[in-house]
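The chain below stands alone and is given in structure tokens; this is the form predicted alone.
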Amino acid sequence: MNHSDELKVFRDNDADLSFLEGKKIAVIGYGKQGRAQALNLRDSGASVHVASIRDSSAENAEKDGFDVVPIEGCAATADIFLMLIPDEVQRDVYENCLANELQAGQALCFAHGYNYHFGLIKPAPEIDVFMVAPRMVGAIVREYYKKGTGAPAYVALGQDGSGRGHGTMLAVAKGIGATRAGVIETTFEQETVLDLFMEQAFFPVFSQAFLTAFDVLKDAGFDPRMLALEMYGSGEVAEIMKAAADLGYLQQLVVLHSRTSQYGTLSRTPGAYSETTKTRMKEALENIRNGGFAKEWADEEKAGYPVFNKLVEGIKTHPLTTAENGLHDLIDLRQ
């Protein structure tokens, strides 16, 4: 185990497969994610079964080997079990299927602390809970499993009914491939706070720059769809991004960007946002923090998702999504 700036890293060496031997894994849902974790554990040598719906995710399981057992009823079925399902249908599923069958010594694992976190999943104490949460998506999970390597992760443990939930959890976080770069043990609470302030605080920041970006140059005259390609359509910034992950974002550009680009990226960069920003930022995390979000989330929920549908609803018919189609009509970007 090494220790950085007081946070706890797991590697390869710190974690144990003999945790997962004897015991049989229920993968709760296959999609992207659930796809790469029940794939990378099979390969690691664990006893990895699907809990699926009957839909296309449970055919695509079939086809990749695995045996397919319906939710209802699964607690039966297994020791670990891996909710992978979406945020907002894991507290019916657990209600439902899991909270009066799971047994004393059986072990639950989220990818994600949000349920958890703000109770709205409350297990039995004797029930491990535990969270292995990659820092990648489910394709990307995989792609790096089968190549040797992995994606980082940061795991949590919740509860420790047996006294071996922590072995378990890195055990499980060894098995897909997460310690071959590193895990970092943190708390639910974190986890959550941090995820929910990156998609709430920061890429709406972001997302705001592009759009107004967008707006500024397209009514003085740029042609929409030059505007789709220089901001993001040619993947330049995707490997801005990628290069900031590998050499540090600042390092990159100075290592990789022109003089020019240096200076004007730099200068400007200062006053770029007002003390607004800020102030919305403290906000935003605030509201996370004090389960206003959580509850908002739950009522929009409840009231079958109003407000989520017309947001999406509206991304169809912006300018910039019209602009995105038109350059894939005059240049292939999708090689």
Ligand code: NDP
Second form
Amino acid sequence: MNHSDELKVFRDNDADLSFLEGKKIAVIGYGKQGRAQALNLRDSGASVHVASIRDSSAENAEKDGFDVVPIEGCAATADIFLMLIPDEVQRDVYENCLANELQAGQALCFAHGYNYHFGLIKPAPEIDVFMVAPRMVGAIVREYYKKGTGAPAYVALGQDGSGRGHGTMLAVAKGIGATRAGVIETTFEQETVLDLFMEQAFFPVFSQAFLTAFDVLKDAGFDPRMLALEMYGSGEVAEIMKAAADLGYLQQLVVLHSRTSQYGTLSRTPGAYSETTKTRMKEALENIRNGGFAKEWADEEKAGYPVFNKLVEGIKTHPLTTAENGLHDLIDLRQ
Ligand code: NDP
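Alternative state: the form predicted in complex with this ligand, after the form predicted alone:
The next block holds the full complex; its first chain is the one shown before.
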């Protein structure tokens, strides 16, 4: 384990798969993360089955050779439960199928801290609760594992009824391949706040930059389809982000871009956003930390998602969507 400025990082040698020996793992939900983590854990030698509703995910799990049990009643089938259904349905599934069934010695593993951190799921103290949260989409978690590397993850121990929670958590992280890259130990709170902050403070600014540039250039007479191509449609921006992960965000500028591009970007970056942006980011952070957002989202869910549905519906008719569809008719962008 590395202690680097108080950040604890665990790698393969720090994690011991023997914590999974003789243990049965039930992966609840066979979607994006469920499929990747179930396959990786099985390939790492763990005894894995899937708990799912009868749907196409259950069929996929069976095709991949897993025994599939109903979620109802699954508490008796395993020692470790990976909660890999969508966050917004986890509370009901937990209440209906696990809350009264889980016993001392069993463990519940989350891939995102939201429900546990905000107290929507409150397992009894004798249950182990930990988090192994990959910082990568499920398909790539699987792809990296198969090629012998791994996607990094955050891990956190919420409660340790058995006294073996930390070891089991690291064993799960190793089983999915995450310790090959390195896992950072954090808290449910930090993972949740960071994740929500990116969604609510960073990406809105990012999205607004696209939308504002689109408006400015469209009003200046540029073809909207060319704008969609220029901003991200060609995949160039995605390549820049990949290079940023490898080389560093500012350092990739120097390595990959022309001097004109470097000068233009670096000289115009200061002042590109106003103090208002920073203030709004700080407000978003506070609203996440004090539970304001969690309450707003729970109220929205109770009301039947009226605002959410309207926002998502708006995407279909947005001028940017029209431009993208038009661009796809003109140019084959899928590699
Ligand atoms: P998915 O949306 O892929 O869904 C997971 C599974 O849950 C699917 O099998 C789905 O079935 C099933 N499901 C949907 N609704 C219900 C329900 N009401 N009752 C029972 N099962 C249901 O989830 P993800 O893999 O994206 O997310 C799982 C967890 O992983 C979440 O906590 C998420 O925050 C976390 N996570 C996700 C990442 C990602 O890249 N997606 C990255 C890191 C963490 P069906 O196919 O029929 O809908």
